[in-house]
Structures are given as structure tokens and as C-alpha cells.
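One chain is shown next in C-alpha cells, namely the form predicted alone.
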Amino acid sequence: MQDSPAASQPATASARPSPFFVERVLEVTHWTDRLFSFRITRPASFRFRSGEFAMLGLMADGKPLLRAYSMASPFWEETLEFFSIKVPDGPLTSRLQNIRPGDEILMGKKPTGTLVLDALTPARRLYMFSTGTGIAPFASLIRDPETYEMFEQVILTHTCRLKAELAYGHDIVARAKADPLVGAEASARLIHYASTTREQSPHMGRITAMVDEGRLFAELGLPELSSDSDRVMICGSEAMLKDIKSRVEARGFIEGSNAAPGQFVIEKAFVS
């Protein structure tokens, strides 16, 4: 059972409103020596759409040190969850990986992002392609009732180097299928395809190769990607984003946005 959210306090005592909430860490889970998730209190005024991100960070040398993190919790949950990589020399993650329950964390007040349902037109199937911590926004989307209202099937692919790095994905899928709000829909319509690139596993290889060879669709018992029946969301490494984007565009998919919904979207905030 989670602690109830604490009231947010201004980041600094100033006449000018702070651009940050100051929230409290509730829970930290270290999945591997490279990956961890954490849960924090949620400001009462904070609203977001599934798939969006917020700026998150810590004070370092008297200044806020921030980076973009997708909300991994559903939009209706009372607390906020995030999933992060650990970078030993990373300016932020080298510090963030050491947080403990009770610590304070900064969070930007304005969520944003392109990886949202509003940017897609309805279709039969939704493919969510992810690598590494790119699964975080999909952890939110697979627990959003609107996802199952828009699509008959939802296929979540998650590719990592090692089997242990897939654990968070297995956990969030299990939580979705047990969820009182969307559990019945997720159990019937959510397909989880986990694969590795370095360690032997039931599904091994780069997701781009699986798409090119048709192996992904053959193993799922589904037809190959079609802009008529499928929609695509992509989040992960920059190389994977570009590779999957080029492949869906070659199949006639048109990129969508909030202003003009289309047939695929990527999270542009994580592309340099």
C-alpha cells in the first residue's frame, strides 16, 4: 500500500513562483545494476495524458539538474512512477540512482510529449515498439482505458540486451492485466513480446531485423504492418527510433501530432 501524496512545497522561498514541484520519494526498486524504478508523491494539481513526460531531477551545487522522464504510472493513479537507467558518470543519474524513500525530488510543473493517443487515428491494432527504459510511457498507456477503446489489439514489444533487463516490462504487463480498471481488456487484448540482443532467450535479435524478416508477425500470428489496420508508437534508443520510423514510413505510415493525428508517433524529446 502506497503512502498518500504529500502536499507540494515551492522549490525555493521566492516572490516568483517556482517552476518546480518538490516531491517526496516513496519507493525505489533496483531491477538490475543498470536499471531502477522509483515512485514519488503526486501534486494534487498535476494532470497529464498517458505517454507524456515531465522534467525530473535534483539540486546539485545549488542549481536544479534535470532531464525528461516519461510517467510510467497511469494518469489516474495517486502517485507517480518513473523508470531510469543508471549511468555511472551521468550528471543526473549518477546521483538519482542513490535516492531513498523520504528524499526530495524536483519535478517540472508542465507535462508534455508527442507519444500520446491524441496524435493517432483509430485502427484495429496498436504496436508499441520499445527498447530499454523506452518502455516507460507504454507502462502508462497499457493502463489507460482509452487505449482499449481505440484498438482491438495492443502489441507491446520490449527489447533489451539481457533477460534480467526485461523484468520491469514483465512486471508492468502483469500489473495491467491485474488492474481493476483495465484488467479484463488487457488480459484479452494486450500482447507482450520481450526479446534480447545479447543473451539467449525465446525471442532473440534486434526488433528491426524481426520486422524486416517478418519473424515478429509470424511468431505473433499477425499480418505484417499495414497503415490501413495498424498504428505505431516508438520509444527507445535513438538508433531504434530512426530505424523503425524509416520502416513504417516505407510502408506508407504518416507521422501524427496533436494538431494532425496520423498513423505513427515517436517521442521526439529523446532524439538529438
Ligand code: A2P
Second form
Amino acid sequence: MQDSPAASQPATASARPSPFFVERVLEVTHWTDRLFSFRITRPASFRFRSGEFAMLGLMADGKPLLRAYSMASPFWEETLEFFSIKVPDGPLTSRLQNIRPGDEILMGKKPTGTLVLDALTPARRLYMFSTGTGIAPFASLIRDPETYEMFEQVILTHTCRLKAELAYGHDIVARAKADPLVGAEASARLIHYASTTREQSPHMGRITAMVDEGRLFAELGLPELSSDSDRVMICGSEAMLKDIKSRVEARGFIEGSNAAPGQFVIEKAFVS
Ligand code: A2P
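Same protein, different state: after the form predicted alone, show the form predicted together with adenosine-2'-5'-diphosphate.
Then the entire complex follows, led off by the chain already shown.
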């Protein structure tokens, strides 16, 4: 899906209704030389479930160029936030990283995705495993009151190569804890576990190794992963998804979908 072709119709000047909303950039934050987040206006008719993604992009050489982006803002907020990597030779992100307030952004009209609460059956704890920009859908889910209605405890893990790349995760967790709607629940029941793999930090190592060694659970004072008490959402690179999926399946977890809720769900962190 990360290389799914952009729709071929022009966004404007078409006799047919445009398949895209044309929105405006409100704010851009550069977190590192590889990562940035941005906020855009939200079309009044655009509804989504926390954890879903939409197609997002720009006009490039007279054609719309779009990629899948998870909404990183809560479903109830008036504006929309996204978190992106910058790929120097990436067709979209090499351009998108230069956006400024006031610029036009194209957005697909139909959100979709499997990283949604509807695809999971109820349990005691929800683990959200993310690497890199894979944290974006969880930025939305940790500010959804339903997350805390459905689960007693929510554990968000975020692993990046470097410490500076964890900054956006720290920021969205702080925002969730200060949120008027979910702040009390997030403060009491959201655990944020941030780790690095290529720079010294309080927690070092791949999340897969931490699960294998039981270090994650020991450090959090939680029991080992179990499909009886836990549900899992996974978002990261293709290799990370495969490696965590095999670990949860080895523990008997059944994959869920919108049509048939289960015990874990996965989604690729799209633009790479
Ligand atoms: P590592 O530094 O050991 O490759 P990337 O920036 O390449 O998307 O990686 C983001 C984070 O995900 C890095 O900390 C990286 O660790 C980690 N990672 C990459 N592949 C896997 C995998 N298969 N399983 C678990 N973590 C992974």
C-alpha cells in the first residue's frame, strides 16, 4: 500500500466531483531532520475512527500525488494532524517536507484501516507496539475515550533508532495526559515505553528482543503477553510487523478485522 498509485484524476478543474478534499496547512513541526508533523484544516463532512488512515498528498507536476497517512489526531478534534518521515528522494515526502502554513493539501474522502477498536474483542489490557512513524495511529487512539472504556490498561511502546526520534511520542503522550476529555484516564492507565536501538537511552533494544526476553513485562511489572487478558495492535515496518505477528501468533493470538474482531491487528506504517 505504501506505493499505491496516486489517483489519476486532477483534484480541480474536473467536470466530475473531485475525489479529494482540498485543505490548508495550518502548522508544521520539524522534530528531527527525518521526521515532521503537520496540521491541516478538516472538512466538515470528514469522519473517521481512531486508528484509520486516509490518502494525503499534493499536486505534483500537474497531477495529484498521494500516499496513505494515519490520522494522528483524535476523531473529535476540529483539525487533523499527521506524522511523517522525510525521504530525500521520496516522490511525495521530498515535497511534503517543505509545506508551510497556507499551502494546499489534498486528502482522500474515504478513511479506512484495521487498527481500530472495532477489530478487537474486549480484554483487560491493550498493547500498542510501534516503531518509527508507526506511532501515528496510536496518537489518535490514546485520545479516544472508548480506548479507556474498553481496556483497563493501555501500553504504548515506541522504538526508534535515536533518542531524538522519540520526541513526537513523548509529546502526544503528554498531550493525552493533559487532555480535558481523557487526561484523567490516560494519566492513570496509559503506560508509555520508549526505547532506542542505535543510541544509549534508559530502554535499549528492539521491541521483539524485549518481548522474547520478557524484559518489557519485567520492567513494567506486568505478566507475560496472554491472549486471555491482552489485545495487541502493531504498526511499523513490514519486517517489524512480521516479527511481532509471529510472536503473538506463537502465543495463540488470533488476528482480527473489521468483519471479525479478534485478539490482534496490524497495519504498515505507510510512507517509507
Ligand atoms: P534497528 O535499529 O535495530 O534496525 P527504521 O527507522 O528502520 O524504520 O526502524 C525503526 C526502529 O524499528 C528501529 O529502532 C529499528 O531497529 C526497529 N526495527 C527494525 N526492524 C525491526 C524488526 N524486524 N523488529 C523489531 N524492530 C525493528
